[in-house]
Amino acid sequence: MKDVFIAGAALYQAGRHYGKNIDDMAAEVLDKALTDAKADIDALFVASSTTELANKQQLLGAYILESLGLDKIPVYRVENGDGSGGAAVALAYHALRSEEHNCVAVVGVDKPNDVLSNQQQDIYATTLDTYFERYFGFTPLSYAALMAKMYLKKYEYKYEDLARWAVLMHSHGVGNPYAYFRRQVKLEDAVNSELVSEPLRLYDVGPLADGAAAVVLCNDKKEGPRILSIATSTNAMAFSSRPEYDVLYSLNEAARRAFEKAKITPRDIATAEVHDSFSIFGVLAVESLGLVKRGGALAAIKDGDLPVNLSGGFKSRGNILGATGVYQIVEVAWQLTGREFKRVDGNYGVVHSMGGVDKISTVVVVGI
């Protein structure tokens, strides 16, 4: 089977958009990756989780194509909630390695500014089980929270600890001009900004945010950053049947299958972007991928920084849901290549992209 390789990309500001519609920030950022990439595509894959619920638009890649003139190209629009963008570029890069398609490429793109913000916490919901957990008013916060107070009290670390997450994302947003929240923050803001829901506050919640990225995949274009493995795996285990809530399940086997596909282990990891739509998740992720150890990952922060979600993550970068995954593949391929980023020290990153509260993980590696 041939490998992967990314041939282009490109991103969006996430922020609020209230002037484009969605089909026309997928369009354009779609159009600067495919002149970057200097390549014409066999299909495209698109990644969105709310465009029917937050847009009323269905058949989005249609009216992508047709915003650029495209024809006779296939379309698949793919929805594995705010862990979409992970799971669309996994089926582009199974399509290349089977040979099907020679370039193709990704776009992720939600808007969920488009509704208020009662709206977007319901469709935000709908990631959980409807009748059994989103209908008595579960909401992904809740469950967040739940974790994060029982991560604080086995690991004994304070509130102060966890807080630290916001600061250093913050800390790395600043130079990502593609950022929702450019700017740094001091400890005491993280702590004392509003309660959200016991232990979590505002600092701990990453933004909804408007955006698109897009990226180019080839296996017929043999330079730029390749794509040595990727690997999802699901959590069957209702919330309330889980062994433990300090470890993210899904994420556990689908690293473990990654890092053995691509022969390499969490030492060799020079950057990784993680799903940290909450504090506590990101702080779950780097353990359960292995960058650091079980219970490691607040001391690892406060001793120094980590090579996590230079982007800025969830809280600096923004949440754009859906397309969230894709902006990761493209910021770590950058960062690994000096592009936009500084370059990191190191030949491999890892992404993590993730799907309602642990119930579907993607990690893709990256390798130059």
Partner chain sequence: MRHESVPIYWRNIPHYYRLVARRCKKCGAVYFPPVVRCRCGSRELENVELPHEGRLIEYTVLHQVGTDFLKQKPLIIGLVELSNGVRVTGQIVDAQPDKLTPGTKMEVVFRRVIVDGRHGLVMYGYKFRPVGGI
Given for the second form:
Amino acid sequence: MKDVFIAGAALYQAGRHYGKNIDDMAAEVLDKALTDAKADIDALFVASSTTELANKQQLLGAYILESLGLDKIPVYRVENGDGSGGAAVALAYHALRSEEHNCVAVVGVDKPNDVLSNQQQDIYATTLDTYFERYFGFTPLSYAALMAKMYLKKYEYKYEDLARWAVLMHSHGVGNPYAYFRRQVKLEDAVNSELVSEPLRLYDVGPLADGAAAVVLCNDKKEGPRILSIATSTNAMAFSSRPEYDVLYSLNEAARRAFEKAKITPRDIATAEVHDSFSIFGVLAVESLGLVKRGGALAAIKDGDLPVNLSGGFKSRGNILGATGVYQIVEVAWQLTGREFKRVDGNYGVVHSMGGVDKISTVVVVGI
Amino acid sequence: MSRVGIVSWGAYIPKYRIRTEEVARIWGDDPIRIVDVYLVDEKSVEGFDEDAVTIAVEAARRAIRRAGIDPRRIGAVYAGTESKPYAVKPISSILVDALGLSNNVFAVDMEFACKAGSEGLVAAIGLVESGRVEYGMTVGTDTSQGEPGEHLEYSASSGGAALIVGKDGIVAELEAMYSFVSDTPDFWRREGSPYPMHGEGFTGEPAYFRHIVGAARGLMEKYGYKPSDFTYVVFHQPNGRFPVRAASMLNIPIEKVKPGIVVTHIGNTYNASALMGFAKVLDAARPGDKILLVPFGSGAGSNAFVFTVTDLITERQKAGVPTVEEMLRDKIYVDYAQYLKMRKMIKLFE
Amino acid sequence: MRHESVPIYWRNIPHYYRLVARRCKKCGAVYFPPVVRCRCGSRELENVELPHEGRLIEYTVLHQVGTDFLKQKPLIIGLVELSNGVRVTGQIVDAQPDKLTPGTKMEVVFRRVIVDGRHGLVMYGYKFRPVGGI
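Output the form predicted in complex with its partner chain next; the form predicted alone has already been displayed.
Then the entire complex follows, led off by the chain already shown.
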């Protein structure tokens, strides 16, 4: 089987893009990535979580291609909630490994700011079980809060320890030209921010942002960053019946398989982009990926830097829902090659893209 | 005729209370005078997510739990209310699914101001006694309306009481019942109108007293009872004064009425008013006690019932279901602003 | 969200009103929310009503809510272990959050969940509250 190379990529500044329709925004970033790759694609994968609910558009792929005047290209939409990006990259990877296609693009796009903040809560809540969780008023935030509360108690951390995650993310995000909030924050700002679902405060929540990211993947290249392995895993247990609340089961299994296939270990990782839609998920992701031992993530942050979410993560770069996974792939590839980001010292990076509250995780190992 | 009677009872009072003085503070009334006139110190308020349906379900579930019967053996269910969340769509059908009754059950919502719940009792008695159903249930439930700033607001409150009627496992056997009805427009609410209107003093003599006394006296004359036969007497309780005065008109000692008085602590729960008082008396009654129950509904009519408490009462009182007395004590006070929110009286975009 | 689906509500009434779960006839595992196939492999599951008492495992007070709950915020969201060991998440009502603690005895209550505007359906379901009041 042929290797899969990252041939080109482009990112759209995360933010509030009131002046753009979703198809045009995706088309612009895809166009840039194609130019960057200097390649023609023979398939397009579109990752988006909420285009029907927030932007009132189905068949989004067709309209992205219409905006670029690209006929005859097969296009597939992938929806795995806020983990759509990783899932779309996985499908694109398999299409190339099977040699059905030679060059494909993945474009991730979401525009949550087309609706009001409370409608965003409605929409985000549809990643939960709509009949038994959303119906009763739960949101992903409320579950993250329950997991945070249990984690802090179990490992005897103070809230202040968790608030350091946001501070760390913002210090990383300063180095990301595409970040939504590109500035340092102080620990006291995080600790004193508004309580949104105790113990979680505003700074524990990655702000929803409009954005788009595109990556061109080809199997006929010989150099540049490569996708070494991809694995996706699902946690099929209801939130209420989880045996434990301080582990991401979907990630645990996906990470085990991805590292095994890539023949590397977590110790080889120079940079990781994890799904920290809420700070606690970032903490759990670092542990479930195997980068830090269980219960040790916050102690590790207290002691110093962690090479995790150099993009600034969901808190600083922003939570671009289904597009985020594509952002993360591009960020890791660029961090490994020193493009737009400061080059990291090492050859391997890893991406964790997650849909829902530990429902589906995709892990991508990238190497140079 | 074969024996028929109450097999079980259940009551529910929402936890929230507003003090009379808090309502009076808003509307510039003298709280001491208001309490003196109505003898209502505070009233129950339903939570924001409660209504006549949820209150009915809670009361009915407690009655079923106390009875220890399979709910599928209940063949008739009636809801008496004047606070229907829907103008058209029954509470009784929600009760069928919420309580796990069978689908082959006679069910209807009844309306006769505050008397409807007790009319459900009459209907259940008829069906059980005739052998057409094994058990019948009635629930009086209300989130009573009173216009803000109008005197009705001092008493209109929320609560529910449920009774299960059967032939097996009777705790209070029916001895007699009687009715008194006439077209007396003392209190009404037009279709689409949010608050009832009433005739102030006219609600007294020609309405409450004429019908309560008419039903009670008629029953006693027809079936040969005298006041001394009754251990407890429970009347409809629109305020604290009316039931006491009704007792004196009937030469019934006040001590027999007092144990069934709940209005002073929770206000007038309309369809649950007399039934709640009855539930409170059943919580404490001893075998052999005789109870005269006289609900009243504006518009106007009264039913009078006589029950004799059986030996089974002691066991049923220990069913682990909260007593009315316990619920009267279990409360959270709210201020007038919270009260308006809970009663959905703040105008919202919807 | 306005204009909730009536068929969705209607078909879930047994679960919303009476906590009807699915129990595997072969191994006895109980699923709530209900499932089609047991983890033991059996597809023979039967309806079973969950008990109405339990204990609080953990809770949070949620201030950011969706459109249906704007007038009810904050919501107390709890994870409750029922007396048969089955765990259920639900809103907690009639409670002061600062007095809740893991282990608090809880009971199931029947409440309004979503009211679909002024003219739409009133949708009910289970919630929890502390036993005996706190």
